[in-house]
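Quick heads-up: it's one chain on its own, the form predicted alone, in structure tokens.
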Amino acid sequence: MAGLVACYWSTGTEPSTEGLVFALWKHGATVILPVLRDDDDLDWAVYDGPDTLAPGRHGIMEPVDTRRGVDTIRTAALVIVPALAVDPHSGVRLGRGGGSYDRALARVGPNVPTVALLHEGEMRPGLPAEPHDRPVKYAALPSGIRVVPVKEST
């Protein structure tokens, strides 16, 4: 495996990240995880194993590299993202509120995957969309990956 994957370190009740990543980076892959901007954006650090991280804002894990900038996320071959719920008619996800993963999303290309992980039970249809709320491409449950009919914004 190669290329540049931009994931997240995760806390609380998500679905654990941190086995995936080290298994990305292991593999070849440079994993790039967000660092919170305090405008609320997310700039982006390159992960180079477990003992590179730090609690940065709201005691989540960043990676302690230099920080590349919101549009590195530009050049990512695959984009792993955080959702409370992803419905699976039209992709919407269901983030904390912020719009940081939102902002990320929408600098991506549209032939990138992207990914929202969630437990089981987590994909719901009808969700609220807002305007500037960016669908993800496919939901990744323990029963398997869901693919999510995107209909691309203009």
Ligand SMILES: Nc1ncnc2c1ncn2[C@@H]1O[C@H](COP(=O)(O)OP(=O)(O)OP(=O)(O)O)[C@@H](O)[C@H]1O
The other form holds:
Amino acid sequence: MAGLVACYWSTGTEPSTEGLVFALWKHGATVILPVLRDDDDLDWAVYDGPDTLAPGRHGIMEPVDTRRGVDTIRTAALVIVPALAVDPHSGVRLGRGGGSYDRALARVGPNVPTVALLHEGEMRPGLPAEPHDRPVKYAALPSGIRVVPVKEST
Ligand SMILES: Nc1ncnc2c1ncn2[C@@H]1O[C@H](COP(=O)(O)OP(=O)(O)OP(=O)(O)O)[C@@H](O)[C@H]1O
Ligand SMILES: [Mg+2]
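Next up, can you give the form predicted in complex with the ligand of this protein, since the form predicted alone came first?
The next block holds the full complex; its first chain is the one shown before.
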């Protein structure tokens, strides 16, 4: 079991992360969840059970625990993020337009597994990418885990 896992609390039509967060916590992982800052960057706080969440900006549930700082994600052994779609060739994510997860993923080291949770059919080849977009290495769908091909550095 990974020590520190960065996850998120799902909202709207996103695949639900409630059971995942609860199971990780029950199995002894330390789960950090985002606390959305006023500048749309992501602070992090530790999940300590279902009774320790309260709605944050945009009504998304956030831990009421102490904010640990934007750099907390640097120490995560596993990073799980939301996406509306992922490009199967590049791992580029389509987000909700805040750039929050691009900023968070920019702080994650090259050897840490990064996973986006998708509904079936949300792998989309040819997604537009800007220089600030940060790809994920894996996408998890109901039908299984897709691995993004590693790009050979030239
Ligand atoms: N590393 C960064 N530093 C500062 N601002 C950034 C950074 N990355 C993205 N942004 C800001 O976020 C804006 C939105 O980015 P983008 O459209 O890629 O969001 P998104 O990928 O849909 O959102 P998210 O990353 O939260 O899922 C960018 O135009 C940029 O202003
Ligand atoms: Mg982006």
